[in-house]
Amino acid sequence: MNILKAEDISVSYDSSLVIKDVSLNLNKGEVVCLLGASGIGKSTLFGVLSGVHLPDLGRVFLKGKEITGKAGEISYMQQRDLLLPYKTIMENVSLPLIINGASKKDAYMAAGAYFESFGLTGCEKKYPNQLSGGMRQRAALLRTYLFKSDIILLDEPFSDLDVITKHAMQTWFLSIAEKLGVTALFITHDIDEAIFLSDRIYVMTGKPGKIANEINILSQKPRQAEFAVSAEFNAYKRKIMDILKNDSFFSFVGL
């Protein structure tokens, strides 16, 4: 069942094009990755996405509904994971809940029955600066996952964590996503992440950016640590470079 869609979007910034002609599908269930360079126009797409920003041109659906430019209606979580630093974890996760209409004690209990499965089983009365950075990052899922968790947009949730972390959290991530039925668009322009995370790859590249490829990876879920150093693996891995190569914003590593 296709969730969501963007047709044919186009965004500029002080008459400069940032986007030109974008257009993806988002499947129920799936883990849709959307790979290219900082600065290609990726975060401005989720802008419009998500109804924060309005396009030149296009337009977006949610369900067959057009959304375009009406905030509210999908999750988004940003790169940092914007934890209110003076509220606990199971204050910050009960936000959307709690803006929604939910009593404080009826969205405690809801955001409770998550936490388990989160990871953060303990970490109720704590504080952000009270957990590791993969623990927060988990706390920021919840949270956007309560707000509508119909389909969520994350914009490189696993950057800023060491590399040891971000694998396990990208473990983690396939895990709860298969045993939640999340359904995902997920920003990042970490190729080896993209390979492992997705059941499909929207390749952005060019100035205005733009889909140049998009490509299935068709290895069964759960998938397994093994898998990143696969030959199956390496195979979409080169192929994603072959499209890359180019691209000026990926001409300086030589691929």
The other form holds:
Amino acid sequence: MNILKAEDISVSYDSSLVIKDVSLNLNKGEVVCLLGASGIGKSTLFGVLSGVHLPDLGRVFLKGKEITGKAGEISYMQQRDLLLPYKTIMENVSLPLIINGASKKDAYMAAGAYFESFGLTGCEKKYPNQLSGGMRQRAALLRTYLFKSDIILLDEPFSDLDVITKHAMQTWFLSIAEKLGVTALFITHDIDEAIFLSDRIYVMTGKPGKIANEINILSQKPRQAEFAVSAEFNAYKRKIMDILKNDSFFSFVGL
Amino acid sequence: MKKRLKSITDKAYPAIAGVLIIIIWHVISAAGGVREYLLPSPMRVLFAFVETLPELMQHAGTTLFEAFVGLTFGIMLAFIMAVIMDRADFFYRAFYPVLVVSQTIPAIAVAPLLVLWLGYGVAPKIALVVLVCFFPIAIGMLDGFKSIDRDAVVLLRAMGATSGQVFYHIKLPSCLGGFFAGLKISVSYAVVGAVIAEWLGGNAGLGVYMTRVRKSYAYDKMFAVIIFISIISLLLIKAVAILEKYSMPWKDK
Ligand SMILES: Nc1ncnc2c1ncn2[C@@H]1O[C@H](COP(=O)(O)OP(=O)(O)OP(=O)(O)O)[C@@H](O)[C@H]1O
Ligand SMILES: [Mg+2]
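Show the form predicted together with the partner chain, please, because up to now only the form predicted on its own has appeared in this conversation.
Below: every chain and molecule of the assembly, starting with the one above.
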């Protein structure tokens, strides 16, 4: 079932076009990736999908209902974890529930139920600066999930982590996404991460940014670490690299 | 361990400097270079301090009352000004420079005017305290408001937060640091402001007491009041520091 749909989105900043005619859709239970070079307009597109940025053209639909320019409908985890430094992890994570009008007690109860699955047990009363990068990221993910659980947008959720933590987080993310049945659209410029996590990949190229290609990753889930070194994985990787190689966005390199 | 050692030396140096100043002071007055009644020896000041302590405490009550009432109004005024200037860019541009310039007007110069307008009761004292202490707090809070994380605001807006909720969850906690930085300055301003206003008349308060001992040439008592006033200011600054630590538990963790 198609739950999120974006139609011909175009956005410009100061009269220069950043993304042009971008369309995409998300089916229930899918993990989909938006892959593209830095500065191509991925975060901009997320701003539009989440309703905090009004596009010049195009429309966004959530379960058939138009939500263009309407904030508060879709969960959105931004590029930085944005945990509020002056709130404890519990206060941070339950913030979306409180903003939605829940009482403190109810919000803490609802949020507390997920602390174990998100590997945050014992962190309730800690402040963000007392947590490791991976823990902060999981806390930010939990906050995102608690806001709206049916669909979440993740802007480079693992990009600031070291390689080892990143890998552990990816594996954990796949299992929790499966367990909770989340539908997620995430941004990355890491090709390996895109292939490892996704059911489907949208590759963005060009200037202005457009969706150049859509690739289905057919490999079975749950995926094991071995998948990342399989021939199948490398075949996908080659395909994506070929698409990116022809990207006019990089014309300055002279490729 | 190292940290603890450092905090000991941090406190030791100023203590040594303080003792040194008192020794020099003692030597000068013992050598008889300055007339005894103009610069009383540290010992005489200490005796005067102990002797007049009950009187000082009594007058301190009045002065502290004025300082606290003034400070309370000052905080409220600062809060309102900071919120308005943060919300309306026009007000910020129009009034921020005016406020900064207004701070070059010395409090002592305004005090006689306030007495003229408000009489000899507590009103002019409180008014002066409000005038001297609202500015550092307003500036501190405004800086806090201006330093908020824009992305965090976008995040809350994406969660469907109202502007009131954005204020409560982001702006208010972000301005606490600036608020306390301003408050630390303002508490000592408040005491000094009240004392200065009392110089010009009234029937109780440390400033009133100061003018009395000055007129009777009791300079040892004069020194005792001055020291008493700085002790009060120091204690208040310490109290604010404790309050700050308590209100912002996420710091230094
Ligand atoms: N508020 C803004 N005003 C003007 N230009 C902007 C603004 N935000 C982004 N841009 C420009 O739009 C383009 C796309 O930015 P965007 O942040 O969407 O890229 P991105 O694909 O998310 O990059 P990255 O992977 O580095 O996060 C960039 O060239 C950027 O300079
Ligand atoms: Mg981005």
